[in-house]
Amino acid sequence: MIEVKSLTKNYGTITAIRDVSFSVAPGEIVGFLGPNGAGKSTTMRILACFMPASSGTARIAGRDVFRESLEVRKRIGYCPENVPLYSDLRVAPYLDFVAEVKGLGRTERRRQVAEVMERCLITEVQHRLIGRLSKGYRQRVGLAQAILGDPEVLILDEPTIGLDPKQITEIRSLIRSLAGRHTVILSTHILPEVSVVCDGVVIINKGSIVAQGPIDTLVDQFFPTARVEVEIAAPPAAVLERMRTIAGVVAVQGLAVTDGGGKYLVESARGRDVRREIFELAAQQRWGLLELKRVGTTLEEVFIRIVAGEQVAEEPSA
């Protein structure tokens, strides 16, 4: 649905994404992740056919964003980063606004209007000024406006930004609630929102792509281990000798480690579980065992080791 092709835009000197390539299949919603100037929002803006690309595609429903800008335009919803709305309309007159700009006519603007001001749970501030709105509202009568006149694709910036926690809760679910019949790319930086939202990441540092696909493929594409949490109160140089001939185990890291005992970290082949073998170790050796558990793998991990490998990697040729 989005086929994006060694897209590059300079702003003047700057380079701001520098050949990025990725594409989201239909029904999909992918989670745009990078760190603060990654380029996210530039490429989002090219994708929204605000400003073309300095060289490369991008292509949507089969559309060239360039060449074909209002054929693309027809069939997306935008929600630009920190959400740019006439302070001086009223909510509802606004959306009438927006409906009819993209193209709906009188009964089906009234329809859906106020339909998906109930969607986004505005219907009770419609006849205030935007302007005097919170943030989080605003916020709110963004994505509203984007989803009005149910394009096929839609692009949002940051659509948490600013919402508290129960506003958070009840925005996830509504773009949840698109999966299916949207495409839909979304950009953020509170990751745990993308494990529960979004089928898939792309991740952009510094203007490139870094890694795409699946969460599930990218944990075990860059934590290839299981790994398990002790703790052991017994002298640290025996256990970590012992510990590392158990069959499976690849590495065995000391945490917080004093003379006394210490926690470390074991990791694993994937899918090799080697708790029983720690546990029947400790009673063989009398060691004591004061706890034992899974460390699962979160998506800030990986974000983390994947934007830090690429400061690792890049030092020495700097």
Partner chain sequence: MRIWPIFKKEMRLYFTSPIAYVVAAIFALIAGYFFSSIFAYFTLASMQSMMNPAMARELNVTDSVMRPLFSNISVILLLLMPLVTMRLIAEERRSGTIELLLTYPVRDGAVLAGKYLAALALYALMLALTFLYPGIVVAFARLEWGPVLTGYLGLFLMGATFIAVGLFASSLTENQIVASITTFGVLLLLWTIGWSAEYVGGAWGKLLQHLSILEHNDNFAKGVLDTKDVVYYANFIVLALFLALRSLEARRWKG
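Next up, the form predicted alone, please; the one we just looked at was the form predicted in complex with the partner chain.
Since only the chain itself is given, any partners or molecules it might have are not part of what comes next.
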């Protein structure tokens, strides 16, 4: 549904993105991640036909973004980070205007405007001036205009920015409900949001793609070990020495260690659960076992490791 190949954008002597390539399957929700200035917004603006690229190709729903931009625009809904709304219009008339611009007939406009207001939770403010709405409500109006016309592809740039926790949960549920019916590319800095909503991720850093794929696949790739956190009341030196002898353990790290004990992170081969061995070791040595739990790997940890790894790798040549 979305195919990007060797996309490059130059601003004079500055290269914003370089040889960006990725694809999004029909009905899939993909998170587009990267630190500030990585090239996320530039890429999304190119896909939305907002600006041209310097080189490379991009196709949406089988249409070339550069040669068939009008056809592409008919098939996408775009919600930028700062939504350009008409502050002197009321919500319902504004959405009706957007629907008319998108070519919907009068009857269909009424039906779709009512539907998207309900889905985006803005029905109660439909008669209010947009300029008097809170930032959260304006963001939801922007999301509603993107969904109007039932586009095949949705490009959402920070769609939950400015929302309170309750609103964020509601919009996450809305975006998740779009899977299958729409293809969605979602840019956000809220990484737990991506874990909840997205099927996969594309990570960009310094203008280039550094990782992409299903979240579970990236976790396995960048964190190839299983992890257990344990708190033991016993001399740290003895704990570290003994736990490192457990079969399958590849590393033991002290997290918060004092003379009387501490917390430790125990890494073992993936698929190898060493909690039983740790429990038995603690009982045998008469240590005070205060806590023992498995530790999952978050997308935030994967993101930091990937981005930090790229920066460290570039330092010697710099």
